[in-house]
Structure formats: structure tokens, C-alpha cells
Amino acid sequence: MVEKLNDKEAICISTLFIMGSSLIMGISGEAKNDAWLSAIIGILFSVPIILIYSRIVSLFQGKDLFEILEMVFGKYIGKFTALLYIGYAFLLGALVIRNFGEFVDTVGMPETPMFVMNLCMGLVCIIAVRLGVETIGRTCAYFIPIVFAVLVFIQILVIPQINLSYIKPMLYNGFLPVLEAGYFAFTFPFAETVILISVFFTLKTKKSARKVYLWGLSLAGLTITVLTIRNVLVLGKSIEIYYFPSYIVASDISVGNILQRLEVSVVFVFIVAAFVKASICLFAVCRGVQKLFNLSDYKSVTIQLGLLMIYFSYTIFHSIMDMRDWIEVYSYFAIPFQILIPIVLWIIAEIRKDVIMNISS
């Protein structure tokens, strides 16, 4: 049976995928009190590349990323490029699981081995992928109103802590650091939506791709920007020293003796977003392996690849400092996957789309 996503489910997947780890880890902390400007720049950088992703999906309706690569680049180059994207999706999924493990280990359960936390998250992702992308879509549509309700609730309660002077002076160190941080925000998390090309073959119409991508970028981008402004107004320039700024902000909320320890709600939001992102990455890996080795069903390798992803998430870094340092390296490592290959793929597809579609049919 062919899996299908309606536009609402796909928008929910796109939104939660983008929000992913960035909800709790924050973005553009290097820009200090100008981090919110960097978030906006990251969104603006993302619009052209997002339109390219959506155009690729529209040109090859019903085809996933790995099928498209082989159709456009040919059998051998296409399979090699598909292998690279499998590796990229595998790494990204492992990073999300590790982010979750580090978060729980740092703020909640330091005496519990991190591998236990990674295993719990990974097993839930394995189950979700085996149930199929339709199930993930329906889960996202169910949880996203709760996620936004929690975020709005926290946003209202944090108002007494806000200090408007923290946002000044703007551009104290010049525009270049803000621009650089904006590029980092572009690569993490906005341009990571290239992975969604391996999922959106399930969309029902050609017009859906642009709508889904732009709505997902708008909702997630607005949310991340608002949360970044809030974190700056509460933490000021010290935002860069915290590993999990959103958690720190929520943990300081106290309304008499009635409302306290509200950081638990932030943990819930992070778990949902991280689960969606890691599940989509695992789905992409399984789908890629299926196409690469001509398997009958991607679900046959879900458990094996999921367990490998869990193990890799545990061994990839030695400490939270290593994980944080990787972000700068990642911004350049991701260039071929997020920018170069998609642009080349799109140009060739536009020039030779009639020939390519005739060959595929």
C-alpha cells in the first residue's frame, strides 16, 4: 500500500522537524544579544533553497530523493550520491538522539547512563518508522497544537523576567558576526529540510510541496525567532554560555507557590520535536538503503539501522563540549548536502526534465 500524507500532516512534520533540537539548544548563541537577528537572517537565507527543494519534489511527484538522484545523475553517480545522503541522514539522526541524551544527562538524570536515554528515544523512533510515515504524520498533527499551547503558556509566564535593556546595544560588534551566525542558523536547522525530499514523495499533489515547505519554514522560523528574542531578553549576552537556554529560562519561572518547575513542560516539547526529527532521519536512511540495495520494503532494515544509529549517537562525542564544538564544523560539512548537490540536481532536472521523465516512464 502506498503511503500518503495530506498537506496538514506534512506541514506538521516539516514544522516539528525544523524545530527539532533547536528548540532546546537554541541557535546563533555566538551572536549574543543579536541572536534574534541571526535567526531572521537564517530564515531569509533559507527561502531560496527551500523553494529549490520544493521544486525538486514537484518535478518528480511520487519519487523520493534517492530515486530522483538516480534518475538525474544516472545509475552509478546517482547511487554514490544516494549513499552520501544516507550517511548524512544517519549522522543527523544520531546527532538529534545525542542532543536528547546530553540534555537529559545534564539537567535531569545525571546518574543514569546516557546510553539508556539514547536507547529509549531510538526505540520509539524505530517503532514509529515501522508503523510508517502516515502514522508519524498523524502523530505530528495530534501533538503540534499541544506543543504550541505549551510554548505560548511559557511565553506568557516568563514576561515578568524580561529586561528590555538586554537587547541593546544592537550590532555592537558589527554586522559580520551576526551574518556568520545567520549562516549557522541556516544550516542548523532550516536547510536540514533537504532530508524531507525523501519523505514528501507521499504528498498527494504537485502543488503541495511549496505550500508545505513554506508553511513549515514560516511556523518553525517564527517560533524559533520568538523564543530566541525571549531568551535574549531574559538571559542577555550570557545566552551563549548556556547549553540549553530555553530550559534555563523556563526553570526560573515561579508564580507564588502554585506554578513552579515548569521546565518539565519544555522537556515535553523537546522530546516531541526531537522524536519527529530523529524518526524522519531514520525513515530517510531506511528508504535510501531500500533503494540502494533494491529491497522489497524499507521496514525490513528499520531495526538494524535504528540500533546502529543509537550506538553511533552514543560514541560520536566524548562530552557535551565536543557536541557543541561540532556545530561550527557541521555548518561547513553540510554545504554539499544542503546547497551544492540540490542546486546541481535542480538545474539538471529543469534542463532535461522531459528526457528524464520519458526515461523513467
The other form holds:
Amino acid sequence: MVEKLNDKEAICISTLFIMGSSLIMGISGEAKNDAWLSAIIGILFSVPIILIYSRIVSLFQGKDLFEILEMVFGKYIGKFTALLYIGYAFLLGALVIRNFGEFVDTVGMPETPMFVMNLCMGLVCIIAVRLGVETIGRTCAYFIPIVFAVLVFIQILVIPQINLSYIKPMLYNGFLPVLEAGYFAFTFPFAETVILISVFFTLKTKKSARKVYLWGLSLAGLTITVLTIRNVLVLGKSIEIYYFPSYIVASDISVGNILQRLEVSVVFVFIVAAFVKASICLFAVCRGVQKLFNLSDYKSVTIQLGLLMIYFSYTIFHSIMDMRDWIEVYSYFAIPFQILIPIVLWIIAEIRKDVIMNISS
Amino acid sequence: MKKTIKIALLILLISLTSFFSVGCWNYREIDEMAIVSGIAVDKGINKKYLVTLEIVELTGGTDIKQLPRTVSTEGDSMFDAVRNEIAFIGKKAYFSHAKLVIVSQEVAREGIVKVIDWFSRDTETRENIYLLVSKNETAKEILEGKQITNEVLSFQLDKMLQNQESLEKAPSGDIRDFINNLSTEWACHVVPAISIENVNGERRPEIMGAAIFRTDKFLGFLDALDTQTMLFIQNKVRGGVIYSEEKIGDSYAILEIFKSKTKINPVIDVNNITMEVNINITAALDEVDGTANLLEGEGPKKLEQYFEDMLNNRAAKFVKEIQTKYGTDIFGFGEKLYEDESGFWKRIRNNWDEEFENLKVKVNTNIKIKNSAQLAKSLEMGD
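Following the display of the form predicted on its own, present the structure of the form predicted together with the partner chain.
Then the entire complex follows, led off by the chain already shown.
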């Protein structure tokens, strides 16, 4: 059976994938009260690279990332880059699961071992991946109205806590920190959509890819920008001292002493987004392993790889302090995966597309 | 046969999960928790801090009663002291419902960051709890005072702070505000002051006036009137009363404030800054302490003029006093410069304290008396 995603489901997947863990971690960096500018800069940076991704998807319609790599780079380099991408997706999935575990561990249940949280999240991802991309797509389409409803609801209720003067002065520390934070926002989360190339082989038409990518970017980018502006307006420039600013903002809500303690709603949104992101990463890993070793079905390796991912997420950081430092390292670590290899891939594909198509067909 | 095994396995699975996978990892029953409503921090005798918790105990039965009681423990840090309380009452304190922290002057003088860090960092405590400074010798005695309503004392104090908007004799602000201010260059903050008064032989807490902090160190108290003036300049007045200092005609007049809006306008002339403070008040004449007819002819105009002059003088005098006595910018002038004139602010931020001491401040009050409540005239008395 060939799985097919329609455009709406694909847009939902990419929106939730981008929102993923940045919903709760926020756009970090030294930008302080200019963090929202960094979010916008991050989106602008990512538009060209996302157009490249979507071009790659539509050039090789019906082929996933690992097949494309092999077709374009040849057998040996192709397998090697595929291995790199498997590692990247594996790491990313583990990071998302870890973010979720750290979050629950920090704000909710400090006495429960984090492994329990990671396992719960990971098992659901394994089940989702075994059920296939179509199922994940339909889940996203089902959840996304609820997610946006909760976000809008919180947004409205938080209005009394807003202090408009917190946004002033703009660019007090100059443009450089904002640019830097903008680049961080580009690598995490916007350009992580490179993983989605390994999912969008299921798109129905050639034109879908660009539409799906751009819609996903704009929906998720808008959400993240609005949330960042909200966080700045509520928390001021001390926004950077918190691990999870969105959670702190939601905990501030107090309408007439009745509507209080709404933090849990934020947790719900975060769980949905993190689940989608981790599932997609796990799917990419399984798909890659299948292609690398010429297995007949990716489902036979899902449970093993999923459990490995959970274990990896548990051991990847020593503590939440490491997790925060990692973002800076990650922004350089991600350059080959998010920028270099896709651009090279795209250029070679554009030049030699006729030759490649002939060989493969 | 196969079906029966399937069903039996399913039942087994369901019962197993219902036995082993329900509830939380570390569940807590409500009667195992000591719900904390208020916290007082004093200097310890043997250790660094003496922390007093007001604990609400719920009694069961048909009508649930809240029984507040206080427990004091010592410790070398906030968290240490709070946890030591287990040694006294055997239950783990639960802080999510705590409303306020009262700090003694002595602790506040040494620096309050050591106290509030824990509230901001710990997951169970909330940042939106009020911070107060005790005018009495200890903070502990305030939590041991007697409440007027049937409520728990801390909850009553919380209401007092929330309803300041129609009194405006104490600032209001939570730990979050304090932390937000702390990281700035002007780093100055005011928090409400609390004291305990003897009323009819009972000791009752009273929130009146404010305590000034420079960075996290306590400097001194402001009385209720000064606090109101300060709130006017800070644009934080939402209600309250102004009474005339002298008799107008032969009576005092009292205004009720409906709206107050303050705009601070920095005027920069090379290196001289003048702060223009424009206060716009809409008020109503709500009480005349005598029979003088203040509303006839030019009366309202004169009344407005009198109050404008009074507030102008009061504010100017108060600003001067703060500049010479404390030399700290409690009005938020630095913040205004930072927000609107950030280029200029960068040049002077390192010696803002001296700049503030020599700052020229021009207060310009504009009062509009919109009505005189229900009476068109003053009460008349036959001679």
C-alpha cells in the first residue's frame, strides 16, 4: 500500500513540526526584548532555504530524502550522506523527547524519574510511526484546531498582564545580538524542516511541496512570532532568565480569581507539537535505515530504533543547563545538514536532472 | 475457545494496568500537605534565617473550616529553613497557594535577592506573590496578628493589596516586578510596608506606605501621603482620595479620584535633562468638611486651582526630598529615558545616581472636577 498525504494534512504536519519544542523553549539568545525581531529575521532567513527544500521534493516526486541522496551523489557518497542524515534525525528526535522530559521534570514532577516521561512520549511515537505517515497526518489535522484554539484562548486571557512599554527600546544593544538570535531561530526550528523531505515523498502532486512548505512556515512562523511578542510584553527583558517562558506567562493568568492556573493548557499544546516532531524524526530514521540496508519494510526496525532513541534522549545531556548551552553548539552543528548538503544537492540536481532521471527510470 | 482466551487475556491486561499504572509517581493526599498561605522571613538567632509559615489546616466534616496556625523554623537559607519545618509538623509544606512574603527590615537591609531567588526558582512557589517589608521589629509578629474577617490572615492581606486601587496608599507589585527591575541600571523598587497596630486591644496588621529598595537593599520607609505622591508620578494611581491641606473658605474639601494619567516627558538640552511630569486627574468633590459653599460661581475653578497648586508643591517637595535623602530613582525617570531616549541613556547610565540627584523635575498637575456627587451645594446651617 502506498501512503498518500493530501496537502492539508501535510501543512498540518509541517506547522506542528516547526512549532515543536520552540513553543515552550521560546526563541532564545541574547536578544532580550528584541526576541520577536529575531523570530522574524529567522523566518526571513529560512524562506530561501525552504524554497530549495521544496524544489528538491518536487524535482524527485515520490522519492524520499535517502533515495534522492543516492540518486544524486552516487552509491558511496549517497550512502554516506544518508548515514549522516539518519544520525541527524536520530539526534533531533532524541532532543525533542529530551526537551519534553526536561520540561515535565522541571515544572511538573521533579520527583518522577525523567526516563518515565521520555518512555511515555517515545512509546506513543513508536506506535504512530508503525501506523504510518497517513495516520500521523490525520492526527495533526485533527489536533491543529485544538492547538490553535488553546493558543488564542491563552493569548486573550493574558492581555491584562501585558505591559506595552516592555517592548521599548528597540535594538538597545545593537543589531548584532538580534541577528545572532535570528540565526539561532533559523537553525532551531525553521530549517529543521529539512527532515520533512524524507516524509514528503508521499505528497500527491509536484506542485504541493512548495505550497506545503510555505504554508507550514508562515503558520508556524506567525505563531512563534506572536508568542514571542506576548512573552516579551509580559515578562520584559528578563525573558532570557527562564527556561520555559511560555509556561511562566500562562501561569500568570488570573482573570477574576476564577480563571487561574492555566499552565496545563500550554503543556497540552507542547505535548502535541513535540509528539509530531519526534514521530516525524523517528519516521525519517526508520526510512533511512530501511533504504541504507535495503530492507523491505521500515516498520520492522521501528521499535528497536524508537527504543534506542528514547535511551539516547535519556543520556544525551547531563542536565537542563547542558541543554541550554547546546543550542549555541547546535547552531553550528546544523550547518552542513540544513544548508550545505541541501544546497549542493539542489545545484547538482538542477544541472544533471535529465541524466539522473534517465538512470533511475 | 480462541475467543475466550482472548477475552481472558484482555481482562487480565486491564486489571493489571488498573493496578499498576494509575495515580502519580509521587502522589500527595491533601491531608498530607501543609498548605502555606503566607511567609515571614526574619533574622535567625542561631542560624541565618527564621522563617515563619502560616499554615492553613482544613478540618473535615459537613462545614469545612480553615484553621490557620503559624510555625517558625530556622535555617541557613530559605529552602533549608522551609524544609526544616518538617521536623516540627511532620508534613511537607505546599507553596502553590502562598500569597505573600513579609520580610523584616534587618533581612531587607542585607539584601533581598537571597530570599526571593528561591521563590522565583522553585517550581512549587509562584512568582506572582507579593513582597512586603515589616515596619515592626520582626516580620513574624505580623503573621501572628489577628484577622478581622473569618478568612485566613494572609488571604485577607492579599485582598488588601488587590484592592489598593481605590485607596492607593501602598504600591503593589509582585516578586516578578522586583526581579524585572533588579536587572536594570536604575534598579530601584518600592514595595508595600506592613505594620501591626493595636486596635481595641487586639493586634491587627495594616498595610500603609512603602519601603524603598536600591538594588536589593532596603533604604527606608515612605509614609502614606508620600506613597500616594510617588504613585501619582509613576502613573500608578487608579483611585483614592485627595484631601486639602488647608481650609478653603472655612472648610476642608475632599476629592475622589476617578482617573489619573501621568506622562513623563524628558526634555534634553545637550547635557541638562529636565523631567516634565504632567499629571492629569479627573476627580469629583465627594466631601466638604463644613458649610462653605465651594461651588458657586468661580468656586469649582478655584477648587481645581487650589488642588493643582497643592499637588504641584507636594510633588516638587517630595522629589527634592528623595533626591537629597536617598538619591535613588524611585519614580522611573531612568526607565523613561531608557525606553524613549536610549541613545542619551547609554551616555549617562553609569553615573545615573549623580544625574538623578541633580535632575530638574517640573511637575504640572491638571485637575478636572467633573461633579460634586449628589449635592449641588454644601450643607446649609441656619445661623
